[in-house]
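Here you get one chain, nothing else, as C-alpha cells; it is the form predicted on its own.
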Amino acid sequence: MSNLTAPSNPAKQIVHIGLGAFHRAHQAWYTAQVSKNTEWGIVAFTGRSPKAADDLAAQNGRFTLITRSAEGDQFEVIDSIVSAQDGNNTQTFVDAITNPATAIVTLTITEAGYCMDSNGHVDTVNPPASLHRLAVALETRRRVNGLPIAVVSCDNMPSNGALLKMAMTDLFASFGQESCDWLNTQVSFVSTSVDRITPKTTDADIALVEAETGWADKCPVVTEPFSDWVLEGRFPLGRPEWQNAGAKFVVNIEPFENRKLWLLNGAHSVLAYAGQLRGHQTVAEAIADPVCLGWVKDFWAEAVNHLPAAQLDLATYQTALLSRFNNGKIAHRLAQIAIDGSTKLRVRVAPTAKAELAAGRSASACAVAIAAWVQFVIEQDGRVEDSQAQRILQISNTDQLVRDLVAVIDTELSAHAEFMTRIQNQTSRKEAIC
C-alpha cells in the first residue's frame, strides 16, 4: 500500500506545463530519482482536462510507474510531483509561476500546442492557450521580483528552446520594451531532447497495480526501461543533479535531437502510418512485418548521411532502437502515434527528405515514408486527428489531392517534381504500402 500522506514543500519548485504520461514518465522520474529530502518539487498544470488533476491530487501526487521489458514488470512509486493543478485555473497558474522559490518551468504540450507557423511564430492576436498563460505568468513574475529563471520546452522539435524563446518574443512585443528586455536577459530557454515510449495506460495495468502491490492507483504510467534526456542551455536559479540519473548536459544539443528526431521519431512515423495500413496496431506488430522493416532500414540509411557518425553512434542507437521496438511488452500503439501527422512528419522526415534532394539523391525511402501517411489520410477521407484537421479535410476535395497533401508538411517538397512523382507513383498503386 502506498503511502498517500501529502509531502511536505520543497525547497525549491518546478512548475510543469502539460500533466500527462511521458511527463510522469520522464521528468518527474528523473526528478524523483534525485531529489531527496524534499529539495525539489513539481507543481504540474493539465493542458486541457482538469481529469488527470484531479485523480492525481487525490493522490497527493504519487502514481506508480509501471517498467515494462520481456523480464517483467516493476513497480515503483513516484513521489516528485507535490502538487497536480487544472491548466485552465490561471491564476493557480500564475501564483506558482511568480513564486520566488519557482527556478524552473518544463512544458510538455505536444508539437501541436505550439501552433507556430512555417516561420515558427505565433499568432499574438489568436495565441495557443498554454503559451498565452506562459506568456502572462512570466510578465507577472518580472512585475513581482523580477527574479530570472529557466524555461525548458521538452517537446519533440528541433530547436524547441529557440522556438519557445521566439513565441514569447512575439507574445512580449504587446507587453513593452522593458518586458522585451527583462525576457531576453532574465529568462533562459534550455532545449532537449527527451525519449522514453510511454503507451496509454489500460484498466488492465490499472487492475495490475493493485493485485501487485495492493494499492488501488487510479492513474498508474506504464514505461520503457529505456530513457534519455539531453539538455543544452543555462539554470540561473539551479536544477535538480538530474545527470546523477542518466541524463546529458552538452554544449550543442541539434545532432543528438536529430538523432532522436530522424531515427526514432521518423521510424514511428513510417510504421504509424505504413503499419495501419497493412493491418498493425502497434509498434511491435508493424517492425515484425519484414516490409515495414525494410522501410524503417531505408529510412535509416537516408537519415544518416546527414548525422556527424563519430559523435553519436549511430550504429549502436539504431540496434538499440530496434530492441525497443521489438519489445512486445509494451502496447505502443500506432493509432496514437499516427495523430498529427502533418506537423511530425515536418520535423522528422522532411528535414531529410530535403538534404537528400539537395545532395542530388532520390529521397525514395522518404517519398514511401510521406506517401504512406497521403494514403493513410485518403484512407481515413481526410478525417483524421490532426493540428490541420480542417485544411486537410478540404483538401480531401480538391482536383491536386496528393500534392496538396504533401504542401500541408512541406511546401519545397511539393513543388519538388520528381519526389512527387515517387510520391504519386506509391500512392496510385494501393498495394505498394498496404
Given for the second form:
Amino acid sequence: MSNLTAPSNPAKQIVHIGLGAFHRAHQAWYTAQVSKNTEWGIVAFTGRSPKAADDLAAQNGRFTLITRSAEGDQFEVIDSIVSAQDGNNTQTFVDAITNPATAIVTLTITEAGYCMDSNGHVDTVNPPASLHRLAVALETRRRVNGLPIAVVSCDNMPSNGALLKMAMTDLFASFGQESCDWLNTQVSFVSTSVDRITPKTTDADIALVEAETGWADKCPVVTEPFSDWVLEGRFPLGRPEWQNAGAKFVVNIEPFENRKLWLLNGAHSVLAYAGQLRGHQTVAEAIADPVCLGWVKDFWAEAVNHLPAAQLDLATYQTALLSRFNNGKIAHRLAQIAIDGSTKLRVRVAPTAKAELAAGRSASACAVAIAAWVQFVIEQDGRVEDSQAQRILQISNTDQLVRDLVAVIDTELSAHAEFMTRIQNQTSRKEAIC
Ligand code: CS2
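Can I have the other form now, the form predicted in complex with D-mannonic acid (CS2), not the form predicted on its own?
Now the full complex is given, and it begins with the chain already shown.
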C-alpha cells in the first residue's frame, strides 16, 4: 500500500511550530477529522532537529495514527500535514507566515521552549530560537500584507496565550511603536488546554504498522482514544470546524486548564519521580503501586481545593484519569515525563502548594511531590535532563542543596521554612519515597 499521493495545495493554511508526536496525535488529527486538506492544511516546522521533518517530508506529510485501547489498535492515515519543514530554514518559515492563505499559527514547543523568567518575561538578549523566529516572521507579515492572524499556544502552561503575547510584546519592542500597535490589534493570542496521552513511538510500533497495514511508515504515532481541546480566543481569518471533532470553545479557559494541568499533568509528575524512585518504568506500572496511587490521590485532594467544583465535575474527571493511566497497552514511559521537571513542577504543583499554604494548611502532598523530584535529581548524579540542568548541576555542591533545588522551581516555596522542613524530612528519609 502506498500513501505517497501528491501533497495538496490548501485554500487556507495553519503554520505549526514543533513537529512532534503530540502535534500529530492532537492538532493534526482534529484538523483531519473536520476538513479536507484542500480546505485546511498544516505546514509544520520542527522545533530543533530536522529529522522529523525529513522523515515526514519523504512521506508527503502522511503518517499512521495508532489509537491504542484495551480492545486493540486502530490504524488511520492522517493527511492534514501538507508540508513538513526543518524549523531552521528561517526563510521558508517567514514565507509560510507571510503567505496570505495562512490564518493560524499553532505551537507545541514544550514548556521549556518559552524560557521565561518567573515573571513570564522572555530573555530579549538571548531569546529562545522558535519565539525569535516567530516574532521576525510576524513582523514581516505586518510589513508585507498586514493581515490579521491567530497565534495558538498548545503547550501545557497556564494562560499560555497571554504568556505568548507577553513574550511577543517583549520581542516586538525593538521593532517600534507601529509594529507593537499591529501586534496588539491584529494578532489574536488564543489560550488552550490540550490533552492526549502520546508516548514516544518505538521500533515495535513501526514494525506493527507495516505488518498490519502493509505500509512501511517511518513515522507512525501511538495515542490513546481520549482527546480534549479547550480554546479561548478569536480567529480573525477563520478556523477549521474543530468543534465537530469535540473541541470546546469557551469564554474563560482558566478552570479547564488548571484542572488538566494540576490533575493530569501534576499526577504525571508525581508518578514520574516517585514512580521511578520506586523502580517503575511506565505510568501504568506506577499507578498500579498502591503507594504511588496514594500519593497521587493525596495530591489531588489538595489540588481540588482550588478548582471550581460546581463547574468541573472533578470526581468523574479523576475516575476517568485513573482509567487512562491504567491503560496498560500504552507504554507511557516515566522517563519521558520526567524531562524538564523544574519548569513542569512550577506550573503543575507549585500553584497548589502556595494556595494550600496561604489557606493555612500544610501542603504535605505537594511537599512529597517536590521531595520526589529533589531526590530523583540527586540520584541522577549529574545526568538530569532539564532546561535548567546547568544551574541544577552547580547547586549539587552547595550545603543548602535541597533548598536551592526547590528555588529552581519556585523561590516563594524555597523561602517557606515549614514547607522546606517537610521536604527536607522526606528527602532525608530515603525510604519515605523509595
Ligand atoms: C506529560 C504530558 O510528558 C509530560 O510531561 O505529562 O505530555 C501529558 O501526557 C499530556 O499533557 C497529556 O495530554
